[in-house]
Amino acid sequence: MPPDTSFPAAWPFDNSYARLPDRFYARLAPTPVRAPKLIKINIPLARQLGLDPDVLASPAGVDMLAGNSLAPGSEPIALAYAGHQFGNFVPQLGDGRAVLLGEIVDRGGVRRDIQLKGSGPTPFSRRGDGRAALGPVLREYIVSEAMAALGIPTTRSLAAVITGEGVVREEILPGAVLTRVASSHIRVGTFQFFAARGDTEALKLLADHVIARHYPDAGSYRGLFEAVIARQAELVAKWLLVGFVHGVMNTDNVSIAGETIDYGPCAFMDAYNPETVFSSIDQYGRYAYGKQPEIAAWNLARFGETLLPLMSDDKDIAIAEANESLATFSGRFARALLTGMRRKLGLFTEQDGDAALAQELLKILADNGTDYTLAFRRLSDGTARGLFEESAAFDSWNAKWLARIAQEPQDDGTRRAAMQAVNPAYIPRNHKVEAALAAAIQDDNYAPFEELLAVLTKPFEERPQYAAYAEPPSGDEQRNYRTYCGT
């Protein structure tokens, strides 16, 4: 597919990954669709990228967002990678339903990938149709933009279009294409792809590319490993602090850039329970809420294995250095989590008993089946007690917390504002997400989707007209929630 030279505005592409050797990807254009129609343009993100949202929403722009034409400068490629899926290694996965159009340096000087997801089959499709259904596209749009508003590193959603074609899953569903923006789409599985083939030359090229793009101060391949460890520790701590469950933390879903990527069977926890699992395919709870730090460390160990040939010619030395670096993960994660918990509890200083204070509250939440998000939000205004069926344990804890915050120098108003700035009033409540998806899929009604986005892009700002979006699920049907990967 040649570029559309009639496209009304050039995209400032600078495609560094496409300059790597051909074995890193497959060159191919998106597969055109029958009748593309725009669902949504992320106007602030478009402007951040230096793109004109009006041009994107034009017929020529929608054709490009659907994969029916290419903007000048695009060099579409599907990336090769491997991965451990639920602990089992698959030596070739790759972009089976996505095409990287190219890279743009945004207005802040940050390089961003622009990818079409659901753009048709590729050499990595493994007999799949390469398409995406409308529901998973809207889910990723909603949740990724909510995560960005919560201050959590994430891929972003630039646009969504409906294709005018059906996709076959358990039933025929409307098809859609998501335009995804990421710091890069390089994964732990990308390194595993070349390590599995003994291709040390490609590993070195890839590592050098990642250092230049993401970690220019790394200084060495061990430094690269430690930088990725640090970002993953911070990222997973932030997930836990808002009750996020990724759902499928396979190594091919771990971004080297430290962003949340691949929103498949993800969801947000309502009642606090470390064993919370939403994914229908996670039958043994491998990726449960409370296991995410453990799995992150496991995935990082797999990343470290791929770097061993680069770290030292002496394998024993390389293993010792990698293990020494990997051992820093638990401490980094624990510090990041405790720092975040202090902020959620309105603590500005550090004391030795803070971790125990936080853990005691979490146990009380678990014992009472209390809503995680509401509990922390209502702590700030003194109304949390009503959330607990057995209030005696909470009363005991609350007395300790009040004694602890009495030792802080800040006044109550300052503390309340600080707590409300980190404890969201609104998260993507699973039942609200499902209602928005159902309206779009069944009735071609995008008003609930738009309203939900309006709520979630200002998650800390409590607005009375949106009070229903803060409410936890009611009834077994809403509580016994399951998510599906959408492929």
Second form
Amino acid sequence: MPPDTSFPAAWPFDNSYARLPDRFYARLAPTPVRAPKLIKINIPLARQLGLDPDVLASPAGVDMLAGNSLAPGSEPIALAYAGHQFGNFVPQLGDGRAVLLGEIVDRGGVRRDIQLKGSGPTPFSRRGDGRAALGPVLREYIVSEAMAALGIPTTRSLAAVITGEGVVREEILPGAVLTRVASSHIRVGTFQFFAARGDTEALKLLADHVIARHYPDAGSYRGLFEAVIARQAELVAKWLLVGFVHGVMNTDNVSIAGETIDYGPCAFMDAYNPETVFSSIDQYGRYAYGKQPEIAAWNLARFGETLLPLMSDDKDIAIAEANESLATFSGRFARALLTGMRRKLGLFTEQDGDAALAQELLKILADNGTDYTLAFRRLSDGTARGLFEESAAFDSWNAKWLARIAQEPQDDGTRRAAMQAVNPAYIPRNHKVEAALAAAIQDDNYAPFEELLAVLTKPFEERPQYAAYAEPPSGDEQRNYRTYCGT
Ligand code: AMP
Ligand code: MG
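Having seen the form predicted alone, please provide the structure of the form predicted in complex with ligand AMP.
Full assembly next; the chain just shown is listed first.
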């Protein structure tokens, strides 16, 4: 049955990507599903997009969110892209289970992609079924919305529906579709797709599109490269500051707009350990917590390579300039990290020893296996000491920190409030996420999912009834935790 187009309310689509040449995408509609049912609408995000949440939640709206009908003005396309996966180049990946319905300029004037993920096979599906299972859809919903609430650039989740169909994985699981919202879905891998084909004309069109859409002040292709470097440096610093491990930093999962994208195997670190890896397929720790800045730089080098033909006709000049730009990453990253660390430590002024002070605390956290999130939160109210097995090391550090903050102009109350505004009480703890998913999948009970969202969308606001959500997992839960790519 072909999708009909009888959606009641007009959506204010303006589809700039679909106006690029045909080789940028494949045009196709989502594949309808048997029995769509709404799980969740993100009401504030719907309003931000100028969409009526009640219309979205109506039967006609749910049909649209499931891919059974198309909103007027939608021009559905699956985007072409390539990418390095764990270091190996794959010349064609593309949206294998997603379609971009179109773009909406939101109330803040920001152009946003509206994409269905899990919407059926596309010409890019390779051996996949084009579908998504309920667990990974809920996971992406929870973690992306938690990231947004933590103030970290990210794709958003507008809605989740179940399809009424099973998807075949190791077992048969309920199928679901996520409506994902992004500044764009253009990736490093999108540039690589055209670079691999020697299609300089397409590269130029893509780069011009990206400059107009995301970096109007870039001024040049080299300026574009540097702007993307700056956003990635800031993004990865923010990840580290909250203990986020992306888990699959392949170049197809690096957003040109600098948003966190692809929530397959990601997870938050509990006990501080730079070698933390959760993903079952990341055997060698390529994407470990502490490796993320280095990998981001590697991914940006791959991006820079695609821009060389645009940067100069003289290849040697282009390479020299690109390398010079790439070299700015580490300084930008280090500055962003230190700025964030100062805030976490309640420091408003800058002193030379601040980085060393932060480093020393991290080392004590690592030596003690202390929970990263809890340690910073407790520091703000002076109750961190009990988290350390060897309290002598903490006491010695704490004396230095107290001496350092004594030199700050702010009073204790101001500092505490500032620290609590950057050190979350609640992150998506892995055991809590898993419990919410299990209740939904096994018992059709969405109450834990809803409660978890209520907690995580106000991560800095401690509420006594949610105290359990601030607690680290037990040792066993933590040691055995594994994530899987969201297929
Ligand atoms: P990811 O691991 O989610 O970054 O996906 C890598 C590539 O595999 C992308 O091209 C996806 O579209 C594709 N892919 C992932 N899962 C599926 C699926 N179930 N069906 C078709 N393609 C998929
Ligand atoms: Mg991906």
